[in-house]
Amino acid sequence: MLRLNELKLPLDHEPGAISEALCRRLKLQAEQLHGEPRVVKRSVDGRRKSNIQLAYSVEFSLAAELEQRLLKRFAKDPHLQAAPDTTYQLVGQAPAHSTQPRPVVVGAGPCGYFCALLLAQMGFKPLLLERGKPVKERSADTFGFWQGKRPFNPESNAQFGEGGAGTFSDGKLYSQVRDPRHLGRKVLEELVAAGANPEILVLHRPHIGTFKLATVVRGLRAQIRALGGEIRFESRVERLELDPHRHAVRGVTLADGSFIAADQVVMAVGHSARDSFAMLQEQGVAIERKPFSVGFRIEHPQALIDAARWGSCAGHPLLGAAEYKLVHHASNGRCVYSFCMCPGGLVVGATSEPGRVVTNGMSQHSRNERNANSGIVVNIEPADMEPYGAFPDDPLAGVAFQRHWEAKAYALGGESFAAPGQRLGDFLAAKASTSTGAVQPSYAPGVTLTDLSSALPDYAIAALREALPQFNAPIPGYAMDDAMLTGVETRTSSPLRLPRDQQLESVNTPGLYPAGEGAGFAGGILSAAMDGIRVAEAVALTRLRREHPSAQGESACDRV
């Protein structure tokens, strides 16, 4: 089997054009192909708006001798290669009668769910604990809060509950992390098995959308339970119980006072589990600060973004709502960039604590809302957090930094969970907005017009005011006066990291496995799920070595 990348065709090509183009490119006869080529990836080449094309990666089969001759003839062509084997292999299988306590996974976001799923597939029957509610009840709480029909629930919201923070997002399923073992493919295949559209296996930048994600997480839940795993909702871990002599994990205590014995606990709690971070710090678990970013959400007419990206092809059904990715290095040393761009989406309330306002973006699978929105954010370094810490070198200073500006946004919004908002033209002119223009803000629970000059540190405001006009160059009209800014975006990533060793355990707490975005090892749905797989492998290999201490084999470091 061979793979050919970058096979380009017009947007409206005929169904048989892929096979014909493949034969022309490689100087083959149609009868030499063993069946039709299989499309494994489809992307859009939009660099020339006058000639937008689809770029395919296809796999095809020939006679073995002909495949070898073709590889030799095109040895200098980087687009032709032997098709990689993306089949995932489990690292082991649990013994039939193990005496070890079952592994505990804390957090039912993408990292926790995939960690539990892999452990279940290997026969270890994990226990998955989630502080929030199942996705149906969680969605009712979250949408009810946005619509003003339900009070804010600190345990059931856009951050906490089945599916994690990614459930209320654009559902992006791509990542820039290195993936030599094709773990991303394993994730996508499991999502399809759980109910996702099979097109995510082919699209270059796949996404699911909020309502589709809700269906998929229920499918993952059912698979874990069918394999012998257990999932408990509304089960917040109050305390990690440690052996006083070895500082090793011996179990967890829940908020209801119940104790669960465990010598392997995976903490996949997400980037907003601030009470969990404080608990771990109090118990002496190693924590360090990590950079993150803060900024505002910006909204434009989706039609403006479509026209800038697709030109006369805007509206073509194969293109859909256009995305963008922007970056500017400001003169004060800050980096300003777009984050979590949501085409045809909404700006939503993403706080997890009372008395604070946090914004995020969300799209449905159709991406058919009238506005495009994106975070426009500025980097925050560990030194910037120092003034906010409770003591010098406080590892939770980033959390305090976030809380400070979220409380400021709550006050600017009128202390009602409304978000402070401002027209872009007024923001650049440093004057308060008194009315909206052509772009109506979509943020729920609502927007209070004001001046955002005091909503972030001065250096962040200065960098944003410098960067936003510069984005007119790649996207004409981006700095339109009526574009809408809403604050604040603070949950771009975890403000800390829980360092771990080569076996993926905490560097000073044996049996604790920090995982995913909250632990500082992922950024988004796909990379978090991939980290969940790696941690599940590490947990499994450690358990298998305990069952067979004399067995020889690769270490968790080698395999994971």
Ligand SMILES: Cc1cc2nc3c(=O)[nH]c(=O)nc-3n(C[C@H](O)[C@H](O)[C@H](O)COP(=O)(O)OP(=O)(O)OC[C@H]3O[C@@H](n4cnc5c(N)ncnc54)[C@H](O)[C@@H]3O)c2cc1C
Second form
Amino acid sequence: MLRLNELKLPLDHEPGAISEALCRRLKLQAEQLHGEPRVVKRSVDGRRKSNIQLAYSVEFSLAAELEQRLLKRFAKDPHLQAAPDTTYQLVGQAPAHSTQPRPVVVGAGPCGYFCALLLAQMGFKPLLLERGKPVKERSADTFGFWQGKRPFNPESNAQFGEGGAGTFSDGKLYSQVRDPRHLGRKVLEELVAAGANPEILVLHRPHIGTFKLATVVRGLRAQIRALGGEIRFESRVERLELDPHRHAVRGVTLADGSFIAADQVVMAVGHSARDSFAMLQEQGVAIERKPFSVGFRIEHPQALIDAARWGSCAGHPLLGAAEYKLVHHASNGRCVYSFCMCPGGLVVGATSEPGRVVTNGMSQHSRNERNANSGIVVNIEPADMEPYGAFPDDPLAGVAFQRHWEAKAYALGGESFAAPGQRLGDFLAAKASTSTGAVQPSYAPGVTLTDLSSALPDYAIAALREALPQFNAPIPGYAMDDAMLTGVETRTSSPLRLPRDQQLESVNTPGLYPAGEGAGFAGGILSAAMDGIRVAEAVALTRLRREHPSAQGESACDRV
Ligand SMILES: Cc1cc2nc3c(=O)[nH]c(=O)nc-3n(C[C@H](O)[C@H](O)[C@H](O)COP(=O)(O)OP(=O)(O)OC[C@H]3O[C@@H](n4cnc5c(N)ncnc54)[C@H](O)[C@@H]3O)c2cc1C
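Just the form predicted on its own so far, so send over the form predicted in complex with the ligand.
To see the whole picture, the full complex is given below, headed by that same chain.
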């Protein structure tokens, strides 16, 4: 089987054109193909608006000898290769009668769910503990809060509850992390098995969308349970219990006071579990600061973005609502960039604490809301956090930094969970907005018009004021006066890292497996799920070595 990448065709090509283009490109006769080529990836090449094309990766079979000849003939063509084997193999299988305590996974976000799923697939029957509610009840709490019908619930919101932080999101499923073992493919295949549209396996930049994500999350839950795993909701882990002599994990205590014995605990608690970070700090678990970013959400008419990206092809059903990615290196040394852009989406309240306002974005699968929104954020380095720490070099200073500016946004918004907002023209002119214009802000639970100049540190405001007009060059009209800013966007990634060793255990706490975004090892749904797989493998290999102490590394006993 061979794979050919970058096979370009016009937007409106006939279905048979792929096969014809493949034969033309490789100088083959149609009869030499064994069956129809299979499309494995489809992306859009929109670099030339006058000639937007679809770019395919296709896999196809020929007679074995012909495949070899072709590979030799096109040896210099980087786009032709032997089709890679993307099949995922479990690293082991639990012995039938193990006496080891079952592994505990804390947090039912993408990382925790994939970690638990893989452990369950290997027969280890994990226990998954989640502080929030199942996705149906969580949706009622979160949408109720946004619509002003339910009070804010600190245990059930945009960050906490089944599915984790990305459940009410655009559900973008791509990542820039290196993936030589095709773990991303395994994640996508499991998401399809759990109910996601199979198109995510083929699209270059797939996304699921909020309501469909909720269905997929329920599918993952069902699979884990069917394989013998247990999931407990409204079960917040309040303490990690450690052996005082070895500083090794011996279990967890829940908020209701119950103790669960375990010598392997995966902490996949996400970037907003600030109480858990404080508890880990108290327990002496190694923690270090990590850079993250802060800024505002910006909204534009989606039609403006579509026209800039797709020109006269805007509205073509294969293109959908256009995305963008922007970067500007400001003269004060800060980097300003777009973050988590949501085409045809809504801005939503993403706080997990009372007295704070946090923005983020989500879209439905159709991406058909009027506005495009994106975070426009500025990098924050560990040294910037120092003044906010409780003591010199406080590893949780980044959390204090976030809290400070989120509380400021709450105050600027009128202490009602409304977000402070401003027209872009007014922000650039440093004067408070008194009315909105062509772009109506979509943020729920509501926007209070104000001046955002004091909503972030001065260096961040200066960098944003410099960058935003520059974005007119790639997207004409981007700096329109009526574009709407709302703030603050602070939960771009974790403000800390829980460093881990080669076996993916905490560097100073044996048996603790820091995982996913909260631990600083992921930055989105796909990368968090991939990290969950890696950690499940590490947990499994340790257990298998204990069962067979003579086994070294990935020996025969580790592989099924
Ligand atoms: C509104 C929004 C939109 C987003 N859009 C996208 C997107 O389109 N694409 C993308 O790739 N990423 C998106 N993200 C980011 C993405 O959701 C995260 O990167 C991802 O969810 C991180 O996964 P995780 O499993 O590491 O952590 P999380 O998803 O944060 O999951 C952690 C889980 O742990 C639970 N928990 C915390 N503390 C405890 C405790 N003490 N005991 C028990 N349980 C606990 C939490 O309730 C939560 O369910 C979005 C995030 C938000 C908030």
